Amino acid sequence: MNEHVQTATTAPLFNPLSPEFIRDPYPHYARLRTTDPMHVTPFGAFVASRHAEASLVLRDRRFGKDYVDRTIRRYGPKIMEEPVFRSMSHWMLQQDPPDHTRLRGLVVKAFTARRVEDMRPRIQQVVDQTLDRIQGQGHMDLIEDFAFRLPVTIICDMLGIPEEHREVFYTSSRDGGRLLDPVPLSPAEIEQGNAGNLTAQLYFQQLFELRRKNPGDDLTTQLVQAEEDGSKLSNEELTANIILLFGAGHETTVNLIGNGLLALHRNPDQLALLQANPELITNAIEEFLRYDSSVQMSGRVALEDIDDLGGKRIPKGESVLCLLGSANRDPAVYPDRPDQLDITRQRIRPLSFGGGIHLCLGAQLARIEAEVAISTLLRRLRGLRLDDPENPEWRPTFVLRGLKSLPASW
């Protein structure tokens, strides 16, 4: 493997958990794209920072997930005894065909364009109820009090989680993001992941029993019935994929709303433009996705030897980390000021939802939730201002890029 040579005096080109990188990864991406676009990391993965290579890897069937073997290569054979890794190995997100095709086929009907568009009135209702509750306070944390509640409520609706069970989900920790990062976890982080996974398993097993006795028009009922037809879904797959759907159903949308609001308030001209032209919101959401993606990376494994990807040979079994946030600002695709926020930008094609067979199931739902949330907030709280837009508190994770808090007043 061709290691990229670095002297002792130079900072690593790719150190995604450093505070500087978490705060602003984009200068680091620009350096990667220009100096070493297929960089090799100290932990042995290739890093694709340009749009051309990243988009190809996401769509090319010569690359797959190969989750179990990839995880064993990183941690050793005993790692799959850890409950959190065993659970993740059953996620449809980590599967290759035919298992991926079977699992995704069980849930895809819940995310059709028509069904998602039909949820718009409910999404508007949740946003309005949230603002009704806090509008008189004059101050809130835009993440915890606003961005977080909407997608959690909607995914609870979709999964048939009873109203009386939901408060624990509104107040639960958001510490799981490290599980997806490419930098290996410490034993303490693995223990924390196991504990969170166990808590989720215990709750969802109770929900499965409830839905067996009282079926509803929800995704959990649908999957429980598929599990009872044992050829479609095992119990381990059922539990793992409900956990995935709950997490994926809110995590990235919280970050899309938060990152978008921060970007607007750091660019007052764009904020004023959107307030004067509310019809720009749909295009603005695409630009928020491009400008500061809530998912920064998606990984694949070479299923065969790849002779040339960006000038490098990728041996079978090697991982390629596609830097979505970097590809979204590649001047080769966005020649007009790629580092500027421009809500009128044309032909935006963000890679933020991945690509190929793993294109995010909930992409359209996330777009609509963000559209309704941001447009309603700007309409109802005209004098909204961030307390400290230049020094926001980011979550200490890389793959899932989002804010820990974002205090605001009006």
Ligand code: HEM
Contents of the next structure:
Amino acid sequence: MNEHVQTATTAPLFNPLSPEFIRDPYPHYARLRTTDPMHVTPFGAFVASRHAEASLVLRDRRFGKDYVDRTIRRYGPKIMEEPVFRSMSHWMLQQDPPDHTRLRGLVVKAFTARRVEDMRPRIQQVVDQTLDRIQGQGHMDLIEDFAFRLPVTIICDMLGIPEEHREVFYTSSRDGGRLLDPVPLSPAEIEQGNAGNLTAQLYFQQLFELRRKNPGDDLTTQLVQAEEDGSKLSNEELTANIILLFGAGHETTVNLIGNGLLALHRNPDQLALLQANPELITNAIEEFLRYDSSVQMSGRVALEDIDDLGGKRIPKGESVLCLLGSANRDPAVYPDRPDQLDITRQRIRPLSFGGGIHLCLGAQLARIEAEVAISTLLRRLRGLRLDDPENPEWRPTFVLRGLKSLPASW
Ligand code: HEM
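Return the form predicted in complex with the ligand of this protein as a structure block, the form predicted alone having already been given.
Expanding to the full complex; the earlier chain stays at the top.
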């Protein structure tokens, strides 16, 4: 504890890829909120650490994505020739209306609360099958062996990826997270991003051919048909948004399950409470989202001059980084021990899924996956304990916050 306090008072205010920050960003957030709530980084972005400003920016139409101009300002005009940036520029996540409205409208029906609730039995089946396979081992990595399989299987189902193609996705690396961090990428990281993007493009082009010949009841078929229609989406948009759905749909949910399990085991009273009252799981998931969000930041660009945001003037074209994880612990919104995990906390409205027009499309799916995964695990492996809950190994990324591994025994 002392070590954390000391780190937080001597380190630069916002250095999100430093090992101390990755290990525990929360003392740094507290310092930002109290000393400089609209901090300006050395590369010129505003950092909104309080709930009030972060939440406003996400919802206010005077802010948008402006992805291409923003990326060119940061890296220079040639950057859009890099396949990975070109592909990301077509993500609905990076679009402003009207393109955002058009692209989101093509897939939103697959994610309604009703459609997702209908997937619950399948989610339960995947979790049970995973545990059937490993229950006899007495030991596993909760990330690789347990959390990872579920979201990958479910997004493969939704995209109509045939069973026989899936093994490669279960074993592929999870190194793409740096692309989202607000710290410029090195040439080597850009190369790595390009390689991953081109591999994904090649695979999905094959899948599109398959679904053109053999249409199915899946999102890929739906989008391929929309592309063939000619006016709804281009081929580049089709490929980019399938890649987005595939990526957004699993890394984040793996991390919700992993961060939630870590938080529970570091708070044995809360673990015991949940074990004794399994019906608390729905509220517990909201608290896990609030307490240690698997997405820590969402950025916007001012589309016009903003006279006053938290006491600062934001000129048109400047970026605001909304610190979701910090907003989630802001005492102005959570006056009762915001740094404490409390699965019975009431009126939790975490900013973890963002807000406004880009509000996470998969929020309800992620909630149900985490609910089924964590409650089934606790029910079936009663004596589960983490090997080393105080020294977990975090992935070295900031925006996507999650564990590299979480070894456990029972
Ligand atoms: C715990 C799990 C998840 C978290 C914390 C999360 C978080 C977020 C956040 C913060 C945003 C908004 C980003 C912004 O404002 O710029 C977002 C958008 C999005 N998420 Fe999620 N997400 C999760 C799971 C999922 C899943 C399971 C899917 C799909 C299967 C998904 C698909 C998307 C998509 C497509 C968008 C873009 C929406 C748009 O731009 O309109 N997410 N997510």
